[in-house]
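First, one chain by itself in structure tokens, the form predicted alone.
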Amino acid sequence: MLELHAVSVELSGSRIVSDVALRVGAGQTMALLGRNGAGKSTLVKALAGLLPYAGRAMLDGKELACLPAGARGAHLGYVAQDPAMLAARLTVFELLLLSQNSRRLGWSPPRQSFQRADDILGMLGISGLAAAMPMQLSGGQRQMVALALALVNRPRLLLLDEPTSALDLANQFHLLDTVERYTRRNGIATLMVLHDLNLASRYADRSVLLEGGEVRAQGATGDVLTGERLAQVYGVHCHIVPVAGRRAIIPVELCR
């Protein structure tokens, strides 16, 4: 379970995120939503340990900021918008082995590391990429490899920053279906930044709507994504209609 209490983030003297409070239960997925510049990615980067923050961020009762770097890496998985860390001159499979054994002395991965790498690649349907160098892959393939690296250590918290931005429609569904199943089956907390409101409606149990770094609404996704609220925050009139047992959000026009 992830709990944030008055979490704020400042960059270059400007407050980007202000007093965010939220709770993501075990087995739940929460979407961070809002316009560009709302503070979504900044908040996720702070939780991933890439930016300092004020306030409290608790994972299963432990303060994230107090965890040593190695321990934090074992507790959470992070997928950035642009997985630049995949520039290493290692194959995908070697990266998965290294991720599991970065704190070990010497280089003799145990047998279970090989099996876990195989399992993750198979679960994501990318076993064929095991021997490839990441920089040889397409943006969408690198995004899937980044997710494999985030999951291979069995994190308790999964942080995804626009994970579908480089994926075609079928692979968007495949990635988020996989994340949804993994989250529920393993009882972890997943927090993901999304721009596509229909993906949020389909996959997020709960959503937080940010504006100017502050929480404007949060709760069950269906309660957050109302036509009136979307018009207020995004400045767009939307129709929300039932489709195949789900809610489809159809942008209509800019608010005048």
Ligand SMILES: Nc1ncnc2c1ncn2[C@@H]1O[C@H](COP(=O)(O)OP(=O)(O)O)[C@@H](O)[C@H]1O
Second form
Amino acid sequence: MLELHAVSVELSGSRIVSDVALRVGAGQTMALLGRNGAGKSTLVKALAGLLPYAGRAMLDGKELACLPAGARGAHLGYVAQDPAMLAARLTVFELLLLSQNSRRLGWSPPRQSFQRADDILGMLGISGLAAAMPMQLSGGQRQMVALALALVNRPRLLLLDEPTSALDLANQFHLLDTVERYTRRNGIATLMVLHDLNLASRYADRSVLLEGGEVRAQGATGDVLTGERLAQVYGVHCHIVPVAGRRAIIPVELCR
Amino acid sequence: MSPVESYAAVPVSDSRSHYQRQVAHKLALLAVLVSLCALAMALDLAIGSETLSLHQVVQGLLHPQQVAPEIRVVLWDIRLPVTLTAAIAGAGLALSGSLMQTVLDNPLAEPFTLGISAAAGFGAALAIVFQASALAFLPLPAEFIVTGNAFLFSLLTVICIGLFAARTGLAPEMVVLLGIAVHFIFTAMLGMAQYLADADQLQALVFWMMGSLMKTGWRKVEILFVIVGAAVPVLGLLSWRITALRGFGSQAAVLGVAVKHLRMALLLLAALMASSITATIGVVGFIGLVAPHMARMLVGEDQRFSLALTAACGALVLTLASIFSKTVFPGAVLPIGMVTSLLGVPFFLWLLLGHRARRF
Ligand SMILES: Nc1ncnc2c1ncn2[C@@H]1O[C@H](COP(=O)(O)OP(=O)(O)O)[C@@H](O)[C@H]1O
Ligand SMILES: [Mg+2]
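Can you swap the form predicted alone for the form predicted together with the ligand?
Full assembly next; the chain just shown is listed first.
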């Protein structure tokens, strides 16, 4: 369970994220929505431990910033908007071993690392990529690999920054299905930045809408994404129509 | 059917055995390079003004009492310190270059990127021209005054740059620029010292700056061995973290790697090795740039293997350079720094061209 109280992030003197409070329950997925520059990535980076934050961010009752270094990897899975690991001449399999053993002092990786690496590749259906290097892969394949690297440590908190931006239609569903199943089955908290509002409606139990670094609205995704609010925040008229038992959001035109 | 199945080519259980085959392959490459090193060192011991046979070399090393006294003297008192210095310094410079490339996140970084060579030169100049030593309070033998001064100046320079960068949160490319500025400052001061020096001092200084193995001796071998030898196990323990830093960059922090501290520790190790080697044998370029790339091309980025191979490549190249320096002009020994560049560039180009298809 993730709980934020008055979390703020400053970058080079200016406040990019201010006073964010939210709660993601065990087994829940929350979508972090908002326009470009709203501060979504900044918030996620701060929670991942890459930027300092003010306020309190508790994971299962423990302050995120105070997690002991040795336990970080086992608590946090983070997929960056632009994942690193791309320049490295390491195979996907080597990266999966590295992700589990990055603080290891001994020589060989433990036996279970191999098993977990195999399992996660199988779970995501990318076993065929094991011997490839990330720079030989397509953008979408890299996003699948980045998710594998985040999941292989079995995190309690999953932070995904636009995880589907380069995926084809099938893989968007495949990746988010996997994330949803993993989240529910293990009772973890997942916070993901999405731009596709229909995917957010489909996969996020709850959503937070950021504007200028502040929470504009939060709650059940259906309640957050109303036509009126989309017009105010995005400046786009949308029709919201029920299709096959779900809400489909159809953007129509820019507001004048 | 999973929508990603179209990627599938390798069955699941194969990924592990593929990895293990790769590991065996890398270890084999390492063994080959270490053997080549040993062979090159034996050749280096054999070749000189009076050439010995390999049999004599091995005999003289293993059973010194059973060979003629003059062979024993040539081997143990003259050639062995030089050969060992070449191997240790080569390994140390190569490791130092590799660490600098990682810390500064720059494939063109090398041991002298942050001004070590100019700082060492200036330290030496102070001792040679002005007989001034920062170590005057220590009862050092005369031969160590120049060396000690050079060591202290170069090490302090890098430590100051590192601390300044950590304090101000400078990005790696800014640290490189800072290093270049420091390099020019010391070069200017070195020039001033040269201007004020008399003819003998000037010659001593120019010769000192030129990398040469002839300045070594058993005491210096011991010092280099201790410094480089101490760095090796530390790097062994840190190798997973260094790989994480290379693979994930600052995002390694998400996995609990203390990125800032690791960078600082690696910078310190790199500076310690480069400074001590430069202070002992002068400026030997190119090895620190080339050897890490050779190693990475051969075994990739897993630092458990690539650091070990980097050290082996460095030792091999400098030992070969030592052989070369004695054989091009019979009777004369070329300064080693000159040779490393001549020898290193074509080899590097060959490797580069051989791998271009895989990289781009
Ligand atoms: N290092 C930085 N220094 C100052 N401002 C930054 C920095 N990084 C991002 N910003 C600003 O913070 C705001 C939010 O950025 P970001 O969190 O990346 O937005 P997004 O919601 O699109 O992910 C943007 O206006 C951006 O210009
Ligand atoms: Mg973003």
